[in-house]
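Taking the form predicted on its own, here's one chain by itself in structure tokens.
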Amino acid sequence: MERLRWGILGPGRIAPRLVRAIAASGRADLVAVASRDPGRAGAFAERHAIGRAHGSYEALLADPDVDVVYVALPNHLHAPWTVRALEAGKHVLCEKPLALSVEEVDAIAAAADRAGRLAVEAFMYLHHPQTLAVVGMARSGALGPLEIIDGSFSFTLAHPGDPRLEPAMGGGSLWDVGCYPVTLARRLAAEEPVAVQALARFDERGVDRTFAGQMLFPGGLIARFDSGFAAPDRQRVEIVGRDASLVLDAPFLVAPDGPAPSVTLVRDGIATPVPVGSTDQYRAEVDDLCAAILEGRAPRVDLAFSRGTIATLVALDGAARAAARDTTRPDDGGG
């Protein structure tokens, strides 16, 4: 097999990022689309031009003709809707957050070896040369010991029914954008945080709309990092070393999608343009699932990196619920 057979779970507003991107791989063609409403899965094919639209997902997933699935559901259908496309026989691609608790991935690792195949979590971002040439700086000493990851993503949401403003549905700033910041520390320190804080403006329903975290991690390196649904597009990172630092202006979401990759060198206060390379971010994450399917080899985000990732997220959500709960108004009274 040459080439893989891809079926979308979901046509919601992240979809058409993946159509582009199966589109421009060689190794790809999109074959089928999946939602609960026919009439919904019905016009996103027509209007990409995909062969086939199932009016339920368990029909995509008994379509034969589909090797791979695309799972772009709410946060609380990843991980149930992994675990069946796997059992079904197909590898996944499952939107970030992979799950919302650490035995959620080890439900999914365990059906991953079942059936023989691949699940990876679509953090398309840390395929973009970009990410790749940071990451490569910052492990090669160029700036010296790494001391602090300062990270923001944030953007304005406030459309009603939103399902990431839905608490059931795995809701909140955190597990939307908070954690971009949070993978790309663990990405750069290579290790496990050994400590969390974290504070958040909760709504009156405990969806988070502001968060503000930090990490420390065995070496040393502290991250810390901000999110949130109630602030205008930002996104930045700060990677400080002893000797120099690195600036990233577009970390996260950067062209055709958002700016272009912007990359700065800060040493003894002279700052210095990095050139760095440029690409569809999610074609690189779909080219990197079809290599390690096709060429056996493991890809870049493996489940054991997804699996530390969720464990940091519900470290850091419970530390802040647990600052919300432990917060007491001062006495107004004198002394």
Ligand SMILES: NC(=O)c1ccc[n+]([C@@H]2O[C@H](COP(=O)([O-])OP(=O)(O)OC[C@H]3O[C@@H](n4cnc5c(N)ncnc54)[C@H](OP(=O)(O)O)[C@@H]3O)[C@@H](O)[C@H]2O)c1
Second form
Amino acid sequence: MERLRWGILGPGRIAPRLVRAIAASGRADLVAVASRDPGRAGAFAERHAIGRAHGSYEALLADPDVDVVYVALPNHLHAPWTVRALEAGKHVLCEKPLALSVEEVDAIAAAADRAGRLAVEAFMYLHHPQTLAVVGMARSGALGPLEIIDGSFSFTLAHPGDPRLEPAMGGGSLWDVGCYPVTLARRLAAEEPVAVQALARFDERGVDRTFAGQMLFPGGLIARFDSGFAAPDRQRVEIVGRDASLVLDAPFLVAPDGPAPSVTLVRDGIATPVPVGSTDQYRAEVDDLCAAILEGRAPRVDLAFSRGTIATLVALDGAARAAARDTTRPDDGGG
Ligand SMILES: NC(=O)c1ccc[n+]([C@@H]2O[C@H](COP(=O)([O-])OP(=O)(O)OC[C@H]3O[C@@H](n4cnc5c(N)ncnc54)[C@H](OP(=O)(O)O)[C@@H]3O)[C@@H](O)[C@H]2O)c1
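One more: the block was the form predicted on its own; return the form predicted in complex with the ligand.
Below is the entire complex, every chain and molecule, led by the chain shown above.
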């Protein structure tokens, strides 16, 4: 089998990005889309020239002409539908975060083993040449031993009713965008944190609108980050080594058709641009999964990495909630 037939679960906002990525991939064909609503599936299929529109997610999983399912649903549905797709014999690309608990990741891994299929979490930026270049530089020792990583990712969420604001749907900025700097720090460290701390501003329903966390890694590296729904678009990462630093102005969201993102090396106070290539990172994630399936090799984002991601996010979320309960105000005891 040289090409893989893909189907999309959930014709929402991110889905068109993957329509385009699958069309651009040399080894994938988009054959089906499914919605809970047959009319929405039909309209999406017509708009994007997709051959089949299924009026339920179950119907797409039962379609024998689909090899790979892209799960583009709200966060709380990622693990359940990934497991069901694996049980139906499909490979899965599932949007981030893959799950909301480590137990869910373990259920996905068990289902993937039983089915002999792959399940991969869709962190598109991990496939971008920029990410591959900076991780390569940092790991090669070009910056010296890593000391600090500082990352930010926020945007203004002004969309009432968005699943990102729903406690029961895996809402919160940590799960939505904080997961990006967290995964980049773990990729750079190549190990899991041994301690985390966090503060967050939760809304009245317990969903974080602004999150600030930090992680200590066994080798001594400290990574701190912030994420939020309450500040205009911001994304930036600084990777500080003992000898030099790298600054990334667009570490996570890079326009597929835009210029290559800006990366700057700062050594002895002198800033030098670092040339990195560019690509449609969504196409790169589709290509990576196709290659893993067709060539029988490990995907770039494997389930062990995703398990570490979810364990870290759960720990950070727990730390922020504990801090919110126990906060000692700076003026406490001041009379
Ligand atoms: N990698 C990236 O760049 C990126 C960017 C944006 C989002 N994402 C991730 O992609 C996922 C989807 O995000 P999105 O912005 O595309 O979401 P969305 O538009 O809000 O929802 C996606 C689809 O989920 C389906 N759905 C099923 N149950 C639902 C429910 N109870 N409430 C609302 N929708 C429900 C809907 O399709 P039907 O009702 O028609 O079945 C909807 O179109 C999220 O996990 C997000 O983290 C990733």
